[in-house]
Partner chain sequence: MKKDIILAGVGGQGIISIAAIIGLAAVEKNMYIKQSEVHGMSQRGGEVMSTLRISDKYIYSDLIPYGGADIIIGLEPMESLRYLPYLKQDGWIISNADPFVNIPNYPDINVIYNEIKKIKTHILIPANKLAKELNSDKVVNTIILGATFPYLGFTKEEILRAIEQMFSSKGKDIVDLNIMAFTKGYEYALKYQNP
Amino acid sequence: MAKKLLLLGDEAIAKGAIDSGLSAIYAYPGTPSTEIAEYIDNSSEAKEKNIKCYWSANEKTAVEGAIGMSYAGKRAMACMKHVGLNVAADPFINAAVTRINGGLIIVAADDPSMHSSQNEQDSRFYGKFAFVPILEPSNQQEAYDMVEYGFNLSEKYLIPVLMRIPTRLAHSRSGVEIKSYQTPQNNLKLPDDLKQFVLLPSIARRKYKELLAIQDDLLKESENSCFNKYIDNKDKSKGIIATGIAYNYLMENYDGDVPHPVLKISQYPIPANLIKRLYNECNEIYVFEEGYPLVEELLNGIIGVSKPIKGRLNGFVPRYGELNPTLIANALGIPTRTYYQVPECIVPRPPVLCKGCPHFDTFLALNEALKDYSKGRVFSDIGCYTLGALPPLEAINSCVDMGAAVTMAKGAADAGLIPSVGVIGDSTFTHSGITGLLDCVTYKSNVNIIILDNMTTAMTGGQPSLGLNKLADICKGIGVEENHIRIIKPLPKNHNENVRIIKEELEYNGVSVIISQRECIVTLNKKMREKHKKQESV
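For the sequence shown above, give one chain's structure in the form predicted on its own.
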């Protein structure tokens, strides 16, 4: 009897990688991708197999580490959320040109409806841009099965593979049947051509032609993929294209018995011949896809549209937000269940900083230090501390991307906004704040940078911070004057002293860094509970 496990979509990918000869995974934590690396990091099976698991400084270094592992002939995976793929775009796109040696899968977890993100971007466009195959599972079982398939496909064509998974699949559980065999890890083997990864223009031009030359083969793989299928049915009044998790939503509405022809797409490039068949057989086409209307936009180039096409582009399905079974039911004219409405007396609870969070005390001190200046001077970015924008603190004025706190503060100071303050977390600082601070030091910018050092990557669950016990030395090494690297401890009893220090640095004409250092209350409580358990067991 086959073994089954109850797994999140993220965990299914992780387990699939362990079972498929993975040698290393590199990741930067970001919802909804974090649990992939966490599963491997906590797996005794992965440790027995000596599978390396690293939390990287950022997504770019993660992909580059995975490319290096692939260079050595081993199977590697890099994981991130969708906006992390922006950070990793340079190595990701160039890896398609260099090609690979050992199998390489890049996992991007998209976040439609922006549950914990700045945008809704669809990572499939990156895959199309890079000319690489894309795998988009429709359920947890496919998420598991696609990993070995993806590694095999990667090694067959010597090309990286992008796997795209949305929030609802990443963070929902289902029974997953585990294969009965384990694929051994690859042996160490360098590329046959030691100039393969050297993208000098003369080599890059040749490699790019090679990439273009395999596109027809990748299309044939999609046409014949077990993850893409044409399901014929009698009622040809409409034909339905459903990609990834949208296929699950469609099946849910019909209890698996759809009366119309359905084309399920979970592997890209999109299977043109199957598209043409559906178009030729049906009166109109409905397109359901989670995210942007990628398939819908490509239809015109494949079939030259003259029949009605209904999807996100024409507003038949809402352009904004997640897809769900109800939206598909409404589009198809299927009666939906009536649910109880939430009473008006129930007010939504906005997110807040944890009780006892060190950021709260830092923002209180910062607000008081700035009370004699006009508002709108504090730049920030991604982390728990972004909640400082909300009442009662209302302490920050920006959140654009990782590291922007430092460089936006520099730009505002360059424009004449003095003082100009950048507030950044410790993990975000090592992710992409260091380079911005180097800009500030080089041009002697009049900025005040506050690093909120809670000694962990708190927002995504407490992964290690690569700047732990190094932040002051990093700032000094970059060139910040040592007497303007100040360390404060954000506690109520230290409030007046912290206000004084911040005021002093606000008056300084140059680059100053204040490191506000106190451990995250959540990770501290966790450590104390674990310590108490150990003491009880002794």
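Every value quoted in this text rests on a predicted model; they were computed, and no experiment measured them. We call the rigid core the largest set of C-alpha positions that still match within 1.5 Å between the two forms. Residue numbers count along the first chain shown, from 1. What changes on going to the form predicted together with its partner chain:
The Cα shift for I302 between the two forms, taken after rigid core superposition, is 2 angstroms or larger.
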Second form
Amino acid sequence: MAKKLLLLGDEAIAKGAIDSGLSAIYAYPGTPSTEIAEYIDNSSEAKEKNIKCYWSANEKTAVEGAIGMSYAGKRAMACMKHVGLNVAADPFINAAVTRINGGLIIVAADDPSMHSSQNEQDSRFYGKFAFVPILEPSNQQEAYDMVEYGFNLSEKYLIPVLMRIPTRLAHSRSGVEIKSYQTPQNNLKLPDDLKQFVLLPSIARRKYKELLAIQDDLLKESENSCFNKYIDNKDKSKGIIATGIAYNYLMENYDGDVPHPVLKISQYPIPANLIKRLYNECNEIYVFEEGYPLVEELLNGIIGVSKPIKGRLNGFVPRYGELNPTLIANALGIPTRTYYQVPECIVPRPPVLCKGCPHFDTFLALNEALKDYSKGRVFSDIGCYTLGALPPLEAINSCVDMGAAVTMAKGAADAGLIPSVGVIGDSTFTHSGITGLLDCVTYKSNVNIIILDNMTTAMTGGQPSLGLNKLADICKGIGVEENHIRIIKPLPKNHNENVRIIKEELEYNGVSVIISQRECIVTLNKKMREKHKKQESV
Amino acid sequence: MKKDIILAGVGGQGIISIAAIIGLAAVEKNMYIKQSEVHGMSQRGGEVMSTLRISDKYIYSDLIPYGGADIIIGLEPMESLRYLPYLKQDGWIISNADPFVNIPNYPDINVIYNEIKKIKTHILIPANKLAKELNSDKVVNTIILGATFPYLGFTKEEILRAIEQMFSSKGKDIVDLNIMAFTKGYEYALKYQNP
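I would like to compare: after the form predicted on its own, may I see the structure of the form predicted together with its partner chain?
To see the whole picture, the full complex is given below, headed by that same chain.
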């Protein structure tokens, strides 16, 4: 019997990569993608095989690292959450034009319903935009199997492959059958054409034509893919297209036995001939896809088709939010079970900063330092500290994207909002804040940047923070005046002192950086527990 | 056998540990499993929910349909009600009676109890208090698991073996403590139903 492991969707991808000749994974942590690289980081098997895990400064550097690994002939993976692919869009799109050498898989984990995100963008559009194949597993087993398949596909057509999973697959555990063989890693081998990766216009034009020329082959791969299935059934009153995880919700409703023809799509480009067949054979078409109505929109087109297409665009499925079995039953008119309503007395319980969190003390000091100014002058971005927007603190006024704390504060200061404050975490600062601070220094903008240095990437579970113990030097290095780089320790006993320092810098006309430094209470507790354990075992 | 279970609580209460023990018992019996978890922002003291599906037959969906859950296991009384639409009409709601109050507008606890008691098939168990009797605040979850036991479809041996597997790395004392906690929860639940 094949070996079976109980794995999260994320872990299935990681294990699939370990078993399929991966040489290195590059990632910036982000829910729901983090556990992919984390699994490899913690895997003794990966260590034995010398598979490297690199937590990168951001998603762009991660994808670029993976492209370099591929240039050198080895199999590489880069992982991120969906909005991370925005950051990495430049290398991602261009890697399709350069094409690749060693197999390259980019994993984007989407978060429909925004459990831990600012939007619910659908990464499949990026795949289409870049003209690369997309793999969208419907379950944990496919997530595992698709990694080897993806690397092979990548190397067959010298093309990066995008793998897309939603939260519900990333963070759901199931039994996964592990293959009986291990694929060895590639040897170091540079591209045959050493100009392959040089996208000078003259070369880029040729490479782009080549990319377009392989599209027909990629489509054929989709039409014949073992992951795309046309399941013929007798009742042609309906034809159903279900992509990725939506296929599971569909099958759940029929206990695996759907009376209508079903087209399961898990590989793109969209298998056009299979869709045409379904359309021709059935009276109306239902489209279920997790995320945006990508397939549905293309099916409808602008001119429209004569048979009804039912999905998110005409209210058969909600226009936004993640799918579930009940929504699909409703769309298809399958009777659902009666169910209780949520009692009226239930109130929401939003997440909060942990007890003892250093951010809390920093925000208290900042609020007090700002109390004589009008409200609405604190820009922030993404991390645990975004929770500072909620009561009781209500300390920040923006969360747009990683690094925007610094640059939005600059823009508002440029517009005349003085003082203008940017509050950014240590890991977010090294992700995307440094370049913005250089903008501030260049234009001597009147901004006060507070770096919340909890010495880790906290929100995603405590991955390394690449600027650890370097933040003051980084600020100094890009030109912040040394006497306006202040370091404070956010503790209740230092409150008055911290308020005074923040006030001083608010009054300074120029760039100031306050580094508020105290270790994240969660990682600190974890370290203490491990230390305690070690002492006990000694 | 097929059981669909919702686990509800507050981020940090460790709802996953209960799912993990039941999951281990299911793995031993070669059953199919799907267990979804919550990671990321919601873990920080907010409402959290996990689903556990175990079955002799292949399971398609990671999520449980509305009206489909056999059991809601609540580590916190208000949280056990938040996911009520998932419960089968004859499903069990087994909840900690001790509230976790970290919001200013937490409802009157008696209103919550009354809502839970509207479901005939319910058990309210003061798990924090029972844990104190065992001098450990770490066995609350195992006590609630004990109360849930009769509805899980496993034999006592199967669940105890899973508890042992779960805690064996922490030593025999911890295993024994958890077995005591399990028994305490189980006995309380029996008395609750047949006072």
